[in-house]
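Given as structure tokens, the chain that follows is alone and in the form predicted alone.
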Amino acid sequence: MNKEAQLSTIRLLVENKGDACLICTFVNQYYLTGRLFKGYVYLPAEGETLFFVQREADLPDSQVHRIRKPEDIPGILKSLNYPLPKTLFLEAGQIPYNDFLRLETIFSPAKTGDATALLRRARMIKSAWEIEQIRISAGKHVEAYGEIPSLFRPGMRDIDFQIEIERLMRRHGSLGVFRTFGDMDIFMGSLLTGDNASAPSPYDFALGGAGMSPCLPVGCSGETIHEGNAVMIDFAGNFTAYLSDMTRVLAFGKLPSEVLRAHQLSIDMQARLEEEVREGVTCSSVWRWSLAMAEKAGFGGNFMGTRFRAKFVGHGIGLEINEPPVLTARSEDVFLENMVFAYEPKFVFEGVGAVGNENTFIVHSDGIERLTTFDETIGQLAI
């Protein structure tokens, strides 16, 4: 039971003049309770958290109330002397519209707020326990990445190499599928090489890839890895429910000097980040100086893509791979203590692939700490 998460959510609820939240999505259930179950978390601004459960769940019996359908909830609240909320927050940004209308009809609040936005703000600041879970993921992430070069064989297609990496990650304890916010599907991570690195994707990832099918247009396309290609490995470290994010680059043969120079620029950008970012620094400033560094070095046209260029250079991370804050020019967020975020300055070169690194950081009051400590230089694949 994550009492700290519940308290932080209640604080935001009170700040937004809400009387209660009703939560049914798995990611927010896990954040608040450490469990997934079929039913609802009822989080009032005043009073004990209640669980309305439709199937068995490992939750405190004193707070669990069995229901057949959500229409049963108001009657139980009245029997417990809980007033029906005048302002009710529902997960408007995540649940189907029909479910939203149904719940709104059941409770008939005077006002309905968006619990999705509220909970994403609450989850942006991690507890000590959550940070420890991310540390565990990052540690196993680093261990697994050290074995990746040994999996490569000349003549491999990108998908063959990725399958071997997926097997390796699973053997190190990866949970497999990880969560994203929004309409984006991906399995474990992405491997990009050659011209596929510049293929745009409809998903809001830093780089895309055509994918193996139009039904999943991201990542490997099935092309053979050729000598002179860069191979970008971008997998989530989901060894606990809380994620780390790390990208590293391998070379099959010799890469052009300008590509090597761009990769070194990514390392230099990471160093500047570690020098400058601390509590109170704006997220938008990181995007601005990152873009300025890329343009000054002559790589503005390669930065964060070519045919389609991402307009962010980093993002929050936690239970989902893409949490707030977003490191973009439009961001109004500042870095706060105990935020966890990924920074990913990347460069794409036609015919070669993508270079650059991504790392996961914790924000402290006086600076940031890098969790993904694997070597940032380009590794070499055996020819």
The other form holds:
Protein chains: 2
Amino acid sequence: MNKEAQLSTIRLLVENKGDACLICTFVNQYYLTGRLFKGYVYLPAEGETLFFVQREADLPDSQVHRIRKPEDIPGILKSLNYPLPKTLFLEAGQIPYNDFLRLETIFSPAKTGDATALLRRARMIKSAWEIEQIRISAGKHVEAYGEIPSLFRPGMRDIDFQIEIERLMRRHGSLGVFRTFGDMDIFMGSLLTGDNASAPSPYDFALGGAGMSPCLPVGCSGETIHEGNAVMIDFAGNFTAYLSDMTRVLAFGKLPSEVLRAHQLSIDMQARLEEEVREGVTCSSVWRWSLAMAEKAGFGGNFMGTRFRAKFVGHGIGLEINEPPVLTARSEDVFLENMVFAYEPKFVFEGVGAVGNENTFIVHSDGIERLTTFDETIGQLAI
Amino acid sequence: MNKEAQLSTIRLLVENKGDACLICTFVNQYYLTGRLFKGYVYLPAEGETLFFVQREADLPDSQVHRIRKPEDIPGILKSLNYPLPKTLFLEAGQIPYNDFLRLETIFSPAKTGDATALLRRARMIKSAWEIEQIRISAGKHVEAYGEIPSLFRPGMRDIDFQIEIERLMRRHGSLGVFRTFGDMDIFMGSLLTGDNASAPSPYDFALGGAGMSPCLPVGCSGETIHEGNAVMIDFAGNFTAYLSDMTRVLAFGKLPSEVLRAHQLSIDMQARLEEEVREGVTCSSVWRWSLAMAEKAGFGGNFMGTRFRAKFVGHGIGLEINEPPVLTARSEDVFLENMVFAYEPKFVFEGVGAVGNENTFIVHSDGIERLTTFDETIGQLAI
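Alternate state requested, the form predicted together with another copy of the chain (shown: the form predicted alone):
Time for the whole complex; same chain goes first.
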């Protein structure tokens, strides 16, 4: 029942002087219970966690209380001799304004706090079980990527290749859907080639792509993969609820030498990361030296995009693809033991595509461990 | 630039005594502009629509104003001689509480209104262009469904069959992602067979399914498709931004006669719908006579599920799969010209699966038109 997740959350709740936390988003429910259900998790600073459920749910009977609507909760709390919370934490960064107001009216707390921020902090440090889930995802991710080149046929459009990779990932156990924080749309991952690699997108992914329709402006645009193109494969490893993230590059024909040099720089940056990062290192330092290395090598204008440039070079990962910490100039986070994050220094070249790898790492006290162990060199597509 | 959508929204805004509407969700942006972008659509009751964009966007230059953050908007409005709105409509049913508060602080309106409700009402009545988009989706949906039986091989698990259908839909142009209102997860659609058809899910789809993981409890559960099973195929027709919805049933071997009788009842219910519904008919009446027909035929306990039973038999459809109106007992809506909706009377049988069709209809003044023209009888899977 993810006792460890509940305890981490309660610890933060107490630190922030909250009396209770009421959770209704699926992602936080899953973190706290390992289940999704229609209803609410009630985490008091003192006393047992309670589940208020509106529909059949696989949860411990002794903690489950059936409700028809959230308005039923205070009466049940009273009957159990739980005091109504004076300071109630609600998921202010996730649930719609209307839902927040409804819950606030029901509980009339003297004060509310932000359970979204609280849970994102708690979820940033992974438990042994969570790390094991990410290891499973990364293992299958590596297995699947090995089969990608065999799916390519000359003359394919980017979307044709993407569809075959989607099927491959699904056959290896990808759950299909993966979760993002905020209003983001993406379908399994993105494949970028040619000029489409530089097309900006409204979403906060590292790179964009025009997409197949103005209603989904990300990823493949339907361009044919031409000789001399780099093909960047960036799919989520959603083989468990916990994600791995990995990008690799394939070449169709020969790539220009400066493009190969930029890819080697990305490999060198990954190596430097493995040397430098350990508990206590700041996330902003990684952004700074990454940008400096790109500029020094003459790739400042290619780093993290051309027409639009992402301002981060990595991000935490777990139940969602975009968790804290963010590896960006203004980050105030430091790396801590059992954080899991992705590092993705990428370079875009007009007419060619994007190069650079992305790997998923666990932070240990004395260094980091790479989970996405797939070969980092550019793979070759058969002509 | 979807002038018609902007005008419908402004009409409702004025009716509800609003001075302006500020839109930032992608789905409403797309409705109003045919584009997605990082930024805001500002719709005043009087004056031209303005676009405040934080990143390159394909919108008419004369209406575009670059901003770094939403706090920049009031200054620009002043410089354009737009009054600050006294009553500002924000997407209260979609944007997180924190985002709503931030926008409220920026504009300090005397009053706020709910742009989510406003836009959902506006979007309920489709324009000619929107209907054309749904027609395109439905046409491709029908084409793709014709190829599904050829993908089946005896011995397949539900998920194996699902993955081949996903690829088929993608190759016919499915955009992959489709949008839902609220916290719903689903991957392209659902395939249900055997006992899994009765597994309840926390999501508000008509039927559930246990899913492949507790983190995504919907659809396929990994069961092998056995002789005597019905296989229900319910994928979204997301070939454009505007969705069609269609369910059909395939049989592997011979189905029990009572199951066949329930499927025929679903066909009869679709026929009755086509006879009865026209502008002015209430949505609740359809729920009532659907339930009555199911009960009269002795299928009351199978109708819309067994362990959990959905309380609606249809729903509006457009940019999202779950739009108003809802065909449910407590609906206060009546059918209006140019509404588009799905009707899905379904029956679940333990050990067999689910039967019943789902079709997408347009409401005309004198009746309804079925867009999902695929054969309604149960298809046979080769043994």
